[in-house]
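We begin with a single chain expressed as structure tokens, specifically the form predicted on its own.
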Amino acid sequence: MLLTITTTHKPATDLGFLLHKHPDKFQSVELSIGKAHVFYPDSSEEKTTVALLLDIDPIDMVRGARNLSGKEFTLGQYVNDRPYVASSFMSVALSKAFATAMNGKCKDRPELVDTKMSFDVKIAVLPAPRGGEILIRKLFEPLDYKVNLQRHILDDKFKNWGESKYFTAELSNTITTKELLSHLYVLIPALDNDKHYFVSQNEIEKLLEKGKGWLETHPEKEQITRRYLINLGSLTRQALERLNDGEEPELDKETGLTQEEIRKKETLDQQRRSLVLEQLIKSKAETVLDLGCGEGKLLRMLIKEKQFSKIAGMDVSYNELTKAKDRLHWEEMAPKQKDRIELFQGALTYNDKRLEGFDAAAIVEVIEHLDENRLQSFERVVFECAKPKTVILTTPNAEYNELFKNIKAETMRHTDHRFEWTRKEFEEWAKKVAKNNNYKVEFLPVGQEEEMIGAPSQMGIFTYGNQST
């Protein structure tokens, strides 16, 4: 586990004074689980590099482990990545090896404490199991770091196994030494989110002390705080309240999310329905069918648009249809409004004459609830038999799941999902359906797009009468 810090500040040897570590000496610091070694691979007035090497004792690590095994792997205490990745072990080593510099003190050259220097930091290897490259960039780039990442494959001999969660990170910035060390101290374990020691009230004090001056204004402060405190709701709530100068962050007791994050989640749902409505209006449809209408969120939006003279909602669940009626205030609805809308129970895998004759159909986050071997029946019911002129269909983008904190690798966004597709998989399926049924299909992202992994959901807009290319 190696971290190097390089500066080309003139003279670069000032770094030695700040760190209180002489370039000509190899020094070691005792840790509870091994040793941290400090040495200088380079030391000149033009360029100085200091290296922090952790030598973790796997036996001591198992003896004092809070939880290294996880729930999925019985031998996890003995076979794990802890000796090889930068995590909370590295934070402890930084605080012990460079305590004076981290506290902003320099006895021999006090003027250097507030001197900004150009730094190049290399961390090998950095784990990011939830969020990957996107998460690393979200944490460091708002602090003006230039970030260069190399993702490692699982095994050079078995390249078809794919990429791992491990990155070699190169970070560049011009800041003070104290700022650099405090950023590394907080953000490295926040990325890994697996502390090797018991997290208690004291960790709040450490977080606030090391995050002073930058964490309170960081756009990802809530995520950093939660991950640093390993998602412990009560500690996170206290820390955020103090970061917000006493303003209650309003963590939801059930989900552990802040109100801001809940609003973001709601905004995605709203964005999805708003985009569906926009495309339905754009299609000039007058009669619309909401397949899998659920509790009627889209129906409530549709009924406000005078363009739609006939609106129908179908769902397999009678309870959901009852909720939809309640949300639509069915009993108090004016007769003219009630004449425009119809609700009925049905399944998307069985041919139903009631589905025929509509200008457009909306199928919003529905198909992933079907077994994949039932998709052919769904395609026939909707595209061959009902055959609306326009079909607006959305489904989750599986690639985006790595950004969700509570989703484990290789699992789906919701337990009742039967499958989730990548963008490529969805487009291949949609183009095939369009070609087989004389539709043209276009694709739109739903929600904020992230580089390389796309948006949270994906939309296909099928238009009848034009062969897909």
Given for the second form:
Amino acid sequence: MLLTITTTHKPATDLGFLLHKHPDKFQSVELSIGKAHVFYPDSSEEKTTVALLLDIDPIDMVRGARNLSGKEFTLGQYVNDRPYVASSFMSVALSKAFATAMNGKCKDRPELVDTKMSFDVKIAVLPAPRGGEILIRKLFEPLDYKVNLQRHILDDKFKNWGESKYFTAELSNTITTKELLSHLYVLIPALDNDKHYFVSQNEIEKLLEKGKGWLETHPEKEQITRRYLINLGSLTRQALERLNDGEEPELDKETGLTQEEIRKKETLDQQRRSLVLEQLIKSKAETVLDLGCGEGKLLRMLIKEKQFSKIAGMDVSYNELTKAKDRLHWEEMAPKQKDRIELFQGALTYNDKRLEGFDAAAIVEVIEHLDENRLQSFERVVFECAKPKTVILTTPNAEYNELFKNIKAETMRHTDHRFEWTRKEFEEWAKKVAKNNNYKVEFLPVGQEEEMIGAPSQMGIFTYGNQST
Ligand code: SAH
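Next block, the form predicted together with ligand SAH, ref. the form predicted on its own:
Full assembly next; the chain just shown is listed first.
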């Protein structure tokens, strides 16, 4: 694995002073899994290039306690990309080989530390999982890098195997050496899905130290932190808290959430309702049910749409229904409007004639409030008896919880939630229900999707009678 840094700053030989590595010497540093060599393929006043070559022993790597690459398949322990790609090893090598420069020191020429130089960096092989080119650009471009990427095909003898996840990256920028090295130190492993070393508290310290002065304001701060800390929820959360100025945010007494989380939740609620409305309109339904309507926020949107001639809201809670009536200004409503809407109390786990004959039903963030052993009754009530042509159903995506700071892993978003499903669990359940009742089901994410963990909430759109076999 090779990384080169070239400068045309005048005199370019300053780079040797800055890196504390003499241009005429071939030097090596020991790493726990091999060696890193530093040498200068080019060294003149006009142009100096320093190369960092990693020489990793893949066998050594899996023999020690650091066996991480082979977790998926045994052969993977011996056949893996680690020796060839720029990964977290490259960070370790950078920090070992250029420790002084990374700390912003220069013994012989201290004035160079603050000198911005033009740099061209070439990383021979950079792995970029899902999101590929876009992800690399998103990480480097906000820091003013010019990014040039060349994607490699999997095997030039077998072109039809298609493209690989590996890129050769050329990055250009005019910055100080310390900035350059710390960007590379943090961003290279942030691109690597297969981090090799144990992620510990210590890693947060390194991330914050190396990210100082630029990571706080990077638009992809969250993604970089999460990826650098290999998606470990609680470490990421701690790191983000400290990046966001270190202070513990004040929590809302009622909900236990931060102000920012409350804002996010509100916008998510709005996004969800808009998406539900959009789907109901698209379904061409004229009569709609809002099951578990709560305080009637969706009902208020439905009543504004002329397409819906009959709207019914049902909830098990009398209290919520009272709030819904208030929200709808029920008492002052014109008789014509009143005729369109109906509110009644009922439970989704008991058969109910009042639910029959509607074109569509919305069931928004409700099923997770039912006991899991009552789900079958719910399925019968909605899909077997009420049987609307369209059912729009949403439920939280449990995978997303790690991003809500104040939810500890393994706990749920709301105290009344009886379960929360991952995307896979939800899809399995929904497909089963659709199959048993002659519905077809499609899925949509609700809210901003994040890599690996998906969106905060998820939607199933069931359509009767279209079952694909
Ligand atoms: N759909 C609304 C409310 C979601 S909160 C919204 O999106 O804002 C869940 C609602 O489901 C609560 O109002 C709760 O009273 C209701 N609910 C819980 N169990 C129910 C059941 N068995 N039958 C009907 N409603 C139920």
